[in-house]
Amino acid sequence: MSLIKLLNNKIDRILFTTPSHNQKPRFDFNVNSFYKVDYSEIEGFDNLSNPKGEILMSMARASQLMRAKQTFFVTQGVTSAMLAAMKTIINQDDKVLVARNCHKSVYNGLILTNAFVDWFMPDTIDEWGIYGVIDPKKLENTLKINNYRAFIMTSPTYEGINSDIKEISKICKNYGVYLIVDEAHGALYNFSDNLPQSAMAQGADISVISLHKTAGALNQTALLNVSYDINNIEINQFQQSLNLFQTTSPSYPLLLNIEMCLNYLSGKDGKKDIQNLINDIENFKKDLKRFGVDVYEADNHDITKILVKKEGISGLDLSDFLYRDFNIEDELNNQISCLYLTGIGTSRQKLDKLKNALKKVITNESYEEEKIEFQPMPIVKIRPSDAFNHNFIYVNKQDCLLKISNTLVLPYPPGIGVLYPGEAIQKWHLDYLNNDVEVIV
C-alpha cells in the first residue's frame, strides 16, 4: 500500500494517543493552506537559523509565556531540542547523571557529546507498574560523592508523574550541576492553574516541550526553553547547537503552527478549553470509580494522563479487549494498567466512549495481579560514544550473561531503554533478548 492510500483511508479508531489534536485543527489553521505559506528564506523573510525579524519576535513572545529567558522554535521535535541542549551544555569527557526513565534521545545525545554517564533510578509505583518521582534526597546523596556536569530527567513522565523540580533545582544549583528537564508532555502547564507548575517556573535551567503531544499542534513542533538563571552559557550557543541538528530548510507552515498554537493556548478560548478538558476528566473519573475501575490519582499528578486498571484483568488484556471490541487504542499498557492520553482535541464524547467501554469489561476467570519487576541498576562498562563505534559479534542467548551489549533494547513507546550498548547484560535482561545477541569485543 502506498502512503497516499494509507493516509486517505479512514481510520475507524478512537485514539487516546499522540498527537492530541484528533486530526482536527483546534485553532484557526487550515491544513489545506500549507502550500500557500510554504516559503523558503526569500527576501524579506526571516531565517530560523539566524532569526532577526518576525521569527525572533515570535520567539520573544513565546519566552514570556514559557517564563524563560529565551524560547527557541523547533520544527524537528523534542528530540532535536534535547540534542541541542545537551550539545550546548555538555563537553567531551564530561560526566552526566541521567534518570533511567529518560527518552532514547538523551542516550543519542550522550553519543554525540562523548560524555560519560551514570544512571539514576527513579522511584517505582509497583501497584501500577510505572516509574514514579525523582527522590531529591537520593539525588543529593548522589551529587555529594560525584562530580557531574548536568542532571537530565523527565517530568512529567508519560503517565503524568511530576517530580519536585523546585527542590531538585535547588540541589543541582548547590552542587553546580545544570538541570535539563524533558518536559515533552507538559505543554499545557503554563496555561492553567489547575495543572502542575512548569519546569521553568520551578527553576530548571533548560526544558524541552512538545506541542503535538497535548497542546493540539502538529507533529514535530517543539520548544527549547532556557532559564534566566543559567550561568556561564551564552544564549547564542543554543542557536549554534540547534543549527547542527535542524534542517537549513525549516518549515514555515510548522513555524506558523507553533505561533498559532501558543496564541490559542494563552488566549480566552484555549484556557477555557483546557479547563473544560479538566472538568470532563474529573467527571469521567468519578463515574469510573462507581463501576470498579481504578484511576490513578496522586498529588501533583497531571490529570490529562488517564491511567486505569481493573481488578480481575491484566493491563495487557484490558488493552486488547478495548481495541478489539471498541476500536479504542491506548498509548501504553503494561501487565497492570493502561494509559490513555488526552489533550487539546479530546472531546467529552470521546471520553464517554472510553468510559462506556470500560464499564463493559467483564472477565470470565480470576486474574491475580502480577508484580512487575523493574529493571535493575545498569552496569555501564563503556561510555555510549565508545560503544556506538565498537566492533561486535553475535553470541547465543545462553552465553551472553554479563557480556557487554551492543544491542539497543527499547520498547516504543515510550522510548525508554531497557538495555543500552555498553552495558553489561544481566539476568533480568535475558527475557527481553532474542536468541542471537550482539556483544562488544
Ligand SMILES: Cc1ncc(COP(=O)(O)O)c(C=O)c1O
Given for the second form:
Amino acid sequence: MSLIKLLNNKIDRILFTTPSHNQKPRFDFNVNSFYKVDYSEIEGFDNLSNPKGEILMSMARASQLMRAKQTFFVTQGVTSAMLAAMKTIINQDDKVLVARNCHKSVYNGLILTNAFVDWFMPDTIDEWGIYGVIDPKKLENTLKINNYRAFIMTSPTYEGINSDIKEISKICKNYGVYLIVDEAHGALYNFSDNLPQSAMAQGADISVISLHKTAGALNQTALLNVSYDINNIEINQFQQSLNLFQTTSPSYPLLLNIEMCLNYLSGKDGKKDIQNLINDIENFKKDLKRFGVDVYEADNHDITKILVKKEGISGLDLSDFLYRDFNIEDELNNQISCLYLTGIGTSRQKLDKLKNALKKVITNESYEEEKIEFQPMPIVKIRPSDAFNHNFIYVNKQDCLLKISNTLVLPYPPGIGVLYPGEAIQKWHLDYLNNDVEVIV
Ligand SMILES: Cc1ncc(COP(=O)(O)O)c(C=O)c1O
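Return one more block: the form predicted in complex with the named molecule, after the form predicted alone shown previously.
Now the complete complex, all chains and molecules, led by this one.
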C-alpha cells in the first residue's frame, strides 16, 4: 500500500497516544493551508538559524510563558533540542550522569559529545511496573563522590511521574552540575495551576518540551528552554548547537504552528480546555473506581496520563482486549498496567468510550499478578562514542555473555534502552537477543 492510500484511509481507531490532537486542529491551523505558508528565508522573512525579526520576537514571547531566559523554537522534535542542549553544555571527555529511564536521544547525545556516562537508577513503583522519581538523597550521594558536568533526567515520565526538580536543582547547583530536564511530556505545565510545576519554574538549567505530545500541535514541534541561571554560557552557543542539528530549510508551517499553539495555551481557550480535561479525568477516575478499575494517583502526578490496571487481568491482556473489542489503542503497557495518554484534543466523548470499555473488561479470579523485573545497573565498558566507532563481529548468543555489546536493545515506546552499545551483556539480556549478537572486539 502507498502512503497516499494509508493516510487517506479513514482510521476509526480511538487513539490514546501521541500526538494528542486527534488529527484535528484545536487552534486555527488548517492543514490545507500548509502550502500557503511554506516559504524559505526570502527577503523580509526571518531565519530560524539566525533569528532577528518575527521569529526572535515570537521566541521572546515564548520565553516569558516558559519562564526562561531564552526559549528556542525547534522544528525537529525534542530529539534535536536535547542534542543541541547536550552539545552546548558537555565538552569532550566530560563525565555525565544520566537517569536510566531517559529517552534514547540522550544516548545519541552522549555519542555526539564524546562524553563518559554513569547511569543513575530512578526509584521503581513495583505495584504498577513503572519507573518512579529520582530520589534527591541518592542523587546527592552520587554527586558527592564524582565529578559530573551534567545530570540529565526525565520529568514527567511517560506515566506522569514528576520528580522534585526544586530539590534536585538545588543539589545540582551545590555541586556545580548542570541540570538538563527532558520535559517532553510536560508541555501543559506552564498553563495550569492544577498540573505540576514546570522544570524551568523549579530551577532546572535547561528543559526540552514537546508540543505535539500533549499540547495539540503537529509532530516535531518542540521548545528548548534555557534558564536565567545559565550565566557563563552565551545564548549564542545554544543557537550554534541547534544549527548543527536543524535543517537549513526549517518549516514555516511548523513555526507558525508553534506560535499558534503557545498563543492558544496562554489564552482563554487553552486554559479552559486544560481545566475541562482535568475535570473530565477526575470524574472518569471516580467512575472507574466504582467498577474496580485502579487508576494511578499520587502527589504531584500528572493527571492527564491515565495509568490503569485491574485485578484479575494482566496489563498486556487488558491492552489487547481494549484494542480488539473496542478499537482503543494505548500508548504503552506492561504485565501490570496500561497507559492512556490524553492532552489537547482529548474530548469527553473519547474518555467516555475508554471508560465504558474498561467497565466491560472480563477478569479471571485465579489470575495472579506478575512481578516486573526492572533492569539492574548496567555495566558500562566503553563510552558510547567509542562503541559507535568500533568494529564489531557476530557471535552466537551462547557465547556473548560479558562481551561488550554493539547491539541496541530498545523497546519503542518508551524508547528507554535495555542494552546500549558499549555495555557488557548480562544474563538477563539474553531474553532480548537474537541468535547472532553483535559484539565489539
Ligand atoms: C521522554 C521523551 N523524550 C524525548 C522524546 C523524543 O521526542 P521527539 O519525538 O519529539 O523527538 C520522546 C519521544 O517519544 C520521549 O518520550
